[in-house]
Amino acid sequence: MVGYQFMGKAHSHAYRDLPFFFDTGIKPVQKAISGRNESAVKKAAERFGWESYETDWRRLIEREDIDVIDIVTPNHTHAEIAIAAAEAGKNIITEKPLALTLDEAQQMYEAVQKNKVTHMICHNYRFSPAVQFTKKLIDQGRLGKIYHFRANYLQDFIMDPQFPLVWRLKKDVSGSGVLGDIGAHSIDLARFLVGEFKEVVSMMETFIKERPVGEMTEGLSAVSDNSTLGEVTVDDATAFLARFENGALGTFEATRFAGGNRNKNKFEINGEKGSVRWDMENMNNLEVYFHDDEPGLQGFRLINCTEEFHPYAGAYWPAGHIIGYEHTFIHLVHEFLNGIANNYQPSPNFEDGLKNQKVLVAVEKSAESKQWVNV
């Protein structure tokens, strides 16, 4: 693993906890973690469970002993990473979003065909077993042709103008703010349920331009000397319009400025033969509307999605017994390391990440014009 912080514990945690609830014909091994900082690399090497640690990540990938490169570091670092790892033959698993530019990510996508790796990205709310279920009943044709997708991710840490200005916040390490950061999932989650999108036309905002300098330390949380101002270099908040190409109409909201939500990523799909809604901040529960039940009766109904007939949702408790975030994760890498067992390729994946940054480009050149552009 490369990096150590928010999504390195996330990660490792899947990793330690996935051969109790899943069996994947294969165990995985963590072998080690790295960081630029040692004293900071050890200590998460020792609390996360890694048998060692180095402080140049290029050694890892020199390591005869390690088949898996898990990228959980800042956005500008990706693409040399996943692609000396790639050349190196090591399979490849990285957080989103895939790049810091389109051109990145086409490499990283290019690096990974070429030399047969299995590879993954790390959008870990289609994992959710509720999301999963509105896959199905998609699929199933339930909702029948869907009209709209209505989405929201709202976060509200860095409201605080004191808040530090966090790498986060600059474009030439992150490539873009909210957009990037949340709204890539926002995206993703469109397209895995509904479809391709064919335009969007946007706008996106800074609202507080400067910051005390500081750095992320656990979670989100952050630090700062406040004796230094830096440029805010990205969006605070962006909202689209976006036009699938199987006609859908989809709403898209993303901000870190919504006082009150904590993590508020939801969505409703309308469809013509019925409805859903989903909320990760109670993510075991789907919202259900189907328009030929009888009237009288009609409405929303609540799924508590945690029965054996659920994806994934059989591998843990009894009905009703509720499962958490971290679980996402062990579900992403169930289907990670099932696709290196079996020789197949899971998703998403890097392909799912270059689809996804052409969206995240539109979008902003849509700011920048202030027009309708094609994806």
Given for the second form:
There are 4 protein chains.
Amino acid sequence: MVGYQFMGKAHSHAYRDLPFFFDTGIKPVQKAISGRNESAVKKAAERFGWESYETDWRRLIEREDIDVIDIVTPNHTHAEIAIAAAEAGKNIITEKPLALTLDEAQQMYEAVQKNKVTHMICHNYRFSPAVQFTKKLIDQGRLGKIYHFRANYLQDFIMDPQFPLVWRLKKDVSGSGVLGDIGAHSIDLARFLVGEFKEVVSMMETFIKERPVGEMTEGLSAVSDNSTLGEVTVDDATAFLARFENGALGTFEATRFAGGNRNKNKFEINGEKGSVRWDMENMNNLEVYFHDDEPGLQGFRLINCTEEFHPYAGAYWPAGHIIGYEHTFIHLVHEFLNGIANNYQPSPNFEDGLKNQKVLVAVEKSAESKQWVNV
Amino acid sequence: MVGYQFMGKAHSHAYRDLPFFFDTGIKPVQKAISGRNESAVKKAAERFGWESYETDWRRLIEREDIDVIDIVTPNHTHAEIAIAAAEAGKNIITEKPLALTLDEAQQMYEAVQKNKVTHMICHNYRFSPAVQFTKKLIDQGRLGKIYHFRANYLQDFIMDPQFPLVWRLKKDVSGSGVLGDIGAHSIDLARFLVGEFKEVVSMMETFIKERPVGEMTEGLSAVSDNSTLGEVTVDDATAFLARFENGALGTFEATRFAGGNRNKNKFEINGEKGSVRWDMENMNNLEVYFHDDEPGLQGFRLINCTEEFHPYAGAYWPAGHIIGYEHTFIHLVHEFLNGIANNYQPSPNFEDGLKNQKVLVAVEKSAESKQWVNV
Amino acid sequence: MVGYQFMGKAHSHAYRDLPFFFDTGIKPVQKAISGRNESAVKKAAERFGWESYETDWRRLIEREDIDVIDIVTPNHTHAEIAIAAAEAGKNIITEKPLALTLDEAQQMYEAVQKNKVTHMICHNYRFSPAVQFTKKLIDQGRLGKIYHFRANYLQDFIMDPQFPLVWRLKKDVSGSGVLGDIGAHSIDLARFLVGEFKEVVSMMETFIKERPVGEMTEGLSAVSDNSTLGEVTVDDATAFLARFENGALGTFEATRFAGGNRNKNKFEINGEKGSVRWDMENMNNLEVYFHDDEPGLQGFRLINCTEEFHPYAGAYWPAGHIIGYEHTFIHLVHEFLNGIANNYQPSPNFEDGLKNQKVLVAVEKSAESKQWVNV
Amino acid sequence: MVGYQFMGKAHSHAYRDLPFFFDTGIKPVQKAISGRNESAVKKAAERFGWESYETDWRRLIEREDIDVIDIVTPNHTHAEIAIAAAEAGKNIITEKPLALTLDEAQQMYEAVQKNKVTHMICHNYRFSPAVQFTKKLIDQGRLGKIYHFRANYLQDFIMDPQFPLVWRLKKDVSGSGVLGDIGAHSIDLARFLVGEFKEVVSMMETFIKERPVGEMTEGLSAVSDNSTLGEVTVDDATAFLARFENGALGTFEATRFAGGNRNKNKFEINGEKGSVRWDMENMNNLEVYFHDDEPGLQGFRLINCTEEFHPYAGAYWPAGHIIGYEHTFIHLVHEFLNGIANNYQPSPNFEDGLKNQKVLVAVEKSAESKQWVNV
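Moving from the form predicted on its own, what structure would you give for the form predicted in complex with a further copy of the same chain?
After this comes the whole thing, all chains and molecules, with the earlier chain placed first.
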């Protein structure tokens, strides 16, 4: 694993916890983690259960005892690491967004294709049982033709103007702001559930233009009192309208300025025959509405997706005993290992990452040009 | 009152029920109602408590015993009636949208200005106690600078392709579809709570292009099996992004194709210091979040706006005993009569209607030009 | 109408508003209201739309232009007035509980039986469309055999120890405290939906034993700073377990000390085939669960009971446009007039009031004896 | 660990996952698991990560490399195993209820006292961050004097009459039915949050008296078609009223016949200054109401207890990223190891188990005697 912060923790846990609940035929061994700061990476290795550590990611790729490279570093480093890993024949999981630019993303995709490695991009929210169940309902035609996809991903952790200018707020490191960080997740959910994007029109805004220079500590809650101010070069909020290739309409909003919404990743889908609503903060629940329910008895059903009938849920606890955020990563890694074990290319993968990036780029272009942009 | 269908019923009830709960100094007398179909208007007069009826609205305007003209007819007739009423010195309430075109709206506004009559436009949702309370919180600075206004007005009553081609689906009668019918309400709430619009970009869609010719019966639930099809000339769904003059961002969506959402008129506002959420289907409730609540105890408060501290609520029942949709009209009429009694021009009025129309027009233009349009 | 406070207002409004929405063949005329305080009753007559007033209820009963006596006075006066009204051949609506004692209740019931008048007791919550719809589902066997009825009626308006010693807190005037005031409503809902009680065991408690002498003002929110304290002679909270004749189990709790619950009148029913949940604070909603829904898609449906398929709802507004507390009274009066017009004895009536009183008495006895008591 | 079914899985996972999130100074090593069925226990050992297995629990106790005995067997075996373990100086975690009888429970408590081992009973729900946070609020006096504790623990997994006669439905193995299985959890929450019980009165019912002989499979969802029927000797539903020593009133209901409630373990507490509501199915959320919130702005706050301010939550993910059922076990084991490491006796322990058992016994006695019973 390359990197060891928030996502490093989430991925590490998934490798560790997966075999307890699922049997994929492959049992992951946490060989090594890398990071430039030796004392920090050493501590992370111990804490997160890695057998060894390296201070240069290139060493990981050289090591023959390593089959999988998991990239959880800041976005501007994804491309170089992933391409090197692919060339070395390693299977790869990378955090989203795939890359900073479309070019990079394209090269990454070509590298994994050429080297025939297994690859995934970490759009973990797909792997909530409720979302997987939604996909199943859609594939079975239970919602009919889709009319609307309505997504909000709302956070509030940087509303304080004293929140420091962390790497996620710098364009050269992160590529974009809230759009690439969490908007990308909504885009992935839309592609997964509705289909490909045709065109978009957007607006992007930075509410707080300057912030104290500094880094955040664990927990995302850090507030600096550093008096040196630096420029915020990414979006605090992005909203866009979309038309999908199948005729559905999409509305998207991603913001870090929606007070009281800690991690409100939600969507509603309206189809010809039914609707669903989902909200990550109560991720075990799915609201489902069917038009053909008996008149007078029509209403959204609140389904606790913790039953054996719901994807992945059967591996855990009896109905009504909920799971949480970290389990989405377990399911993603499960799918990854399944792909390796059974020789198929799992999703979402670098192709999905590339298509996602195309939407991200179109959204950014639209914000500049103030026009609709084809994806 | 001119007209006697759904809105005719709602307005009639407001006049009748107002004096029971509120004392405005003026007690409305339901003098006469007009409609072209004599038997229908006669029946409506009896049912809704009007002393007399006319089959020509011009007669209402001629009558000297009538001080107020209330226009609840299809949209293409608003201008002619309102201008005539203004010229005759009558005070006027009209249904929204103000008119079919900006020109008409402008003329209507000039007519009421010139004739110094009291005028209102029936954006009744403003008058929910929870919305009025939200306005108060904003005016007191309790939410701070507004960052986001996020509105959805979702319905589903025409999803069945057999639902007939009623007047609301014909552009020459209604002006626009879901945008002018319910999107206009969201625009009014935004103007009331956030401020004036600067620019918009939109998309509009008609999912069902042809429908059986016919009219709906009371209750909006009619389905025709008429085999003659006619063209739907208005939008089934409209979504738009907006920037407000004060820098806030707005996202809007109005649709009649959101299954399971009978009348889901909702919004969320995120400000520097707090947020609110409201939903007409549970209109007595307001969710309020304050950033300065104690750490660990921050969360949306579910406030049942039925207490004496909430606008209008004190006139009804003890706390926790809810009111409904019809009461929003009572409050609007109360404000109207108050304006007459105390010699001020209440809101929302024709000026609001005109400004609203400018937004509607900009949204329509943007859908055509595929570009941002200044309001 | 005898009396003119909170319930006087609610009943008066029902008579006034009923004909607008419903056609029962009989149009109520608000002839006269009585009260001992002339200036207060005069004001109430004007405000609530009564043609005349009396300062002695006996005069109402003597008047030949009056066909219906509606009793909204404190509980200790119900019996005398109702019996006199019955003897005079008047039709009667009375507030709950029927009387202070079982004896009185029995005499009242005999009086209306003997004089063949139409009679009702004002358990208005039955008349919420969602509750009526629940009754229909149960009668159709949609829930199967009932296992559980779970009712809470929670309020908080007297939690402040400075809240005055109003008549509702004195046993000689009100008969009992929270039990007779709101617990009686839960009992009525149980009898309506589940069936007759077999036996009960209870506990009753008075948390604040002494309060400032005084009366409350309109809105139930008054707090006195009167320094003379008087003894609270009724229960602040009552809870009881019940077995129904059909084998179902019931749990009941009524309290005025449940902070944050303004008027939380709710129940859940669990049957062999399904369950329902209802809460008066969101009275338009009904949650319904069916066991035979498809596996994986089972969950409580949130039904907004505002459609033509829901009892009474068709008389109002399109689906999704909610009604409120006051409409339950309109429906009750509608049922009353229907009974008179069509010559049947509506429910809930004095017989229901008597049976309800038997449960109340059994609950009180059980609290004293600390044993189960047969109803 | 002795036993390997549902609870065996939950406890095993806790040992495995604990060190990833928490550093207690002691790192648990999963030495051995025992069970009578060799092939099943072998499989469980592999799956759940135990280094070895035994087919006789006595062997576990003899082994010197084992410091902790975790008992997750059916209830009738708890006493013998726990006492043997205590005599051997092992630290002990046992599933609830402590034992079948008060005598057994007393002996178990004496054994751990005498042998000075660390002991806990697995009332895991205490360890939800929201519940721990509630405890903190109460201890800080934020709710004031407690008036009401209102608990429901509702399930529905045995409603089908074809659900087999598993060990949980046999009194000789399980001691009691729904009361000891899940009612005991509500009792523990009450003791933890409110205080000791003074007296109770109850009713218990078995709705389905006979069931097909058989055992359930993993997931609790098994239905047998075995035609041999056996007698259900425990309660399907139990409800009871309680008075606490501090004057609070309690209402409790535990049932397996509440359709649609998969694992609805919820409570509401009403105190002089505030109220809280919690529901295990959305265990990360806590609703909190404060009386001293500003008038007009009073309402239950929906708090997502995933912030660093909430007990245990800081060890996981950023705010808004939820955890699940299994984490309650991690926290319990964390507390257990902390107790060992820091030489204090954690709670809930055998003393809590004994006190809980006294309440269970009183509830059962009351159901028989139909009278209030002192605890």
